[in-house]
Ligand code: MLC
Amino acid sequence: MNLCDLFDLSLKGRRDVVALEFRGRAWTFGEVDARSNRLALLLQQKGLAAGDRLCVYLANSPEMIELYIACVKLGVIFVPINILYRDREISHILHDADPKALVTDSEVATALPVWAPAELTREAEAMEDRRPEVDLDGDAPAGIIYTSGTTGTSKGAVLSHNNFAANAVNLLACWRITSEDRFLLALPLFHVHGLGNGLHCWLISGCRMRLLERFEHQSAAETFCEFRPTLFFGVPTVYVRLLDIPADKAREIGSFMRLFVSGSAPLAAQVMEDFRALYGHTILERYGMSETLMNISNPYEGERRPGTVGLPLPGISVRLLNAQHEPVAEGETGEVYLRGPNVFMGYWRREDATREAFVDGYFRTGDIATRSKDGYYTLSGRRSDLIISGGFNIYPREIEEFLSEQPEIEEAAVAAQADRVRGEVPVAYVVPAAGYDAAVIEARCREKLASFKIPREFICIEKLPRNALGKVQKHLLKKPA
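Stick to the form predicted alone and return the structure of that chain only.
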């Protein structure tokens, strides 16, 4: 079985039902099926075959969805490129993935064939409504997702049909997603959050989805109240923006919503509490990666514990190991290692990196976490973010959470600064709010934090550098003199 067999639960089983809305237009599942069939035959006519790569550099659109489904039907490996990337980053992916062509609306310097999505759609209208006959099993690669590359050039994580399928089936079961849901998707489809979770949950469940090109906080309340979704996936920065919606509108939105999910970056416990007070809903936080899709999730039924990412999803084994690859005790920090049907096939044409990424069959995530006695996992940050000061381990997220709770600070990030005596010391980058006073904040830190965790400097900045999914890019923070 491959993804097509699961998609057919909706493409064929619900073909007359409205599937997708975008900018005032609507398409049924049958129309999505027919359009992607024609597009798959056109790609085949243009010389693409199973195993070839097709790079796609597009903003959210129905054309991007149809291209993905067409690639799945044809066995072509879909390679989405972050729409915020520019020449250097795009060139790296085009060189590394070695695609047959690039689909984009933008001007990109490349010797590859470049196809405009509107032109492909026009050409595809002349093709038959017939699915190409391709023999694919679940181990066939479906996509290559490039990592954010914060510690070097980005690597392509190869995800199979089985990886995407196992992830989606888990989420449908654990988050109770059904054809009765109305799904508002504003996440970018170039990322596993939008593509791996959003698109696959929609297609397999057969729910009705409204796709947005991007999240716009100015019109968010109007969009929610007009479409009246029951399901929404977001990142922490989106939920911070939703806290600005007036209380009466927030209560109205909460009255028809069923589930808010957050991921792609840590959700501050204070944001979760403020959101619950305003909307009457507890956000469900979960933990995933480009290489593994979703791993751990707070439960749909049961406690959604602030600050934690919950419990391992079905079929996924989690180990917390120290530097010697030994298990750590409950409450102690260790690196997260994962094994399961969600874990990727390896890095594209990087056998060395793939070998380094696995230990005894478990994927080494680079994320640091603790596990509670009752099995909830709490992320402490990245292994690369760890600050070692005078022999003490400092996990920045603990300090960041405390700083974010202060009303005079909108958001904060903590990073290492070299120190002659202690090796490293923590430095805080803060976006100040009204009444901010560094001396007052430092005094509060001294009351609540161990002395070695107190930031040695508080640096005010206008905003934290983030990627398209809202994850703070600490390597872009300007180091203090």
Given for the second form:
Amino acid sequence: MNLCDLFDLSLKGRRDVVALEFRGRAWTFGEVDARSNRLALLLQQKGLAAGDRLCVYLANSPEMIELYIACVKLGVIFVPINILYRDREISHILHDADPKALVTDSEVATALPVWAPAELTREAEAMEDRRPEVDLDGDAPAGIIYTSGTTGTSKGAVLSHNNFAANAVNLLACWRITSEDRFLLALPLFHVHGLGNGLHCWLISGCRMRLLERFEHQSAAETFCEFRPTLFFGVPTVYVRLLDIPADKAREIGSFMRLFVSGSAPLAAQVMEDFRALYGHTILERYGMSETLMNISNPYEGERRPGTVGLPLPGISVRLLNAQHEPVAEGETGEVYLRGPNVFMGYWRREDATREAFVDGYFRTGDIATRSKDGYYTLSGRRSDLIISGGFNIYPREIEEFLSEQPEIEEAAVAAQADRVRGEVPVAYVVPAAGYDAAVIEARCREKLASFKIPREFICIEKLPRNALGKVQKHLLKKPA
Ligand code: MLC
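May I ask for the structure of the form predicted together with malonyl-coenzyme A (MLC) now, the form predicted alone having been displayed?
What follows is the entire complex, opening with the chain shown before.
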């Protein structure tokens, strides 16, 4: 089977049922099917074929969903780009993914054909409502998700139809998602949380989904009370924001909700407890990655243990290994290695990086964890200095490279600072050169980097603390007194 066969449970099996709501408009599954059929034929007419890449730089919208389904039907590889990315970050992906075209509403400097989504939709109206004939098996790539790379520039994780299918089928079963659910999706569709979990669980279960362009805490209570969802996925920042909703509204929301899921960053046990007191629900925390989709999850029935990410999902083997790749003893910390039908095909055109990412067929996550006697995993750190802010991954190296390119900076190091709402935020430690002005540097960052990567503070220091090998010792970075 490929993803189309699973999507057809709803696209064909529930064609007259309302599928999607967005900004006061609604579409049935039959309409979503027809619109994506027409779009698929249009993309085909424009020269796209199975295996080609299509880059998409769009905010959440029905058009983005239809484009994804059209790509799946055609076998075209969908490459979403984070809408917060700026030119420098976008051009790396456009160059690396080597797509046939880019779909966007924004001004992007590129020599590629650029198509506006509204224009495509209009042109597609003239096409037939017919599925393109394409022979795809489950190992065909469906998407490339760019992850912030440890080496500064990001790498594309290639995810197959089978990866997305295995992930969604697991979540439907383990989180008991059915066509009876009402699903509120506020997460961006350019990451696996929104795309792999959100879109796929909606489309395969056949439930009704209200899509938001983005999560807005100011209007969250109103949106919940109006749509009355049963199912919601969020990153910890979203749950911290939801703690600000008045108690009576929170109780009302708790009365119709069935399941709140959290992931993409660690959920503080205190937030989980405060949320339970306010909403009467225990958030279900799970663990995943762009390269693997979902791996470990707290149980739907049974104990959702605060501070842990729960038990391996069906079909997924987990190993905790030490630096010599040997299993660690019970209760000791080790690095998480994974194998399963959810694990990606490799990094796009990066055989070296792909080879390095696997040991004995197990994917090396870079996350450090312990396992309790009864099988619950607790993540306790990372091998790399990755920063997670509001659920967005930031590799300090990328910001450090940009800062070092500035003539007024001799050298720089970027580290995480704890933040109540975002979990972590990046701060920069800068060794200034002549003419240094923090405001000017910040403005340049704002122009070139996604907003979540802009250091919240620029701290001047005399020199970076280094060990005997010359490696920067980030744990020694401190604000001067
Ligand atoms: C945030 N911003 C957005 C945006 N999200 N802008 C446009 N579209 C979006 N979707 C910008 C804002 O403009 C602002 O920029 C800054 O981010 C903070 O916004 P805020 O209004 O203060 O939002 P806040 O309440 O802090 O909430 C932020 C958030 C966002 C939670 C909505 O961080 C978010 O959507 N996070 C989800 C990330 C995600 O999906 N990660 C999954 C990765 S997959 P400025 O310039 O004013 O600062 C993965 C694997 C797995 O990790 O296991 O899931």
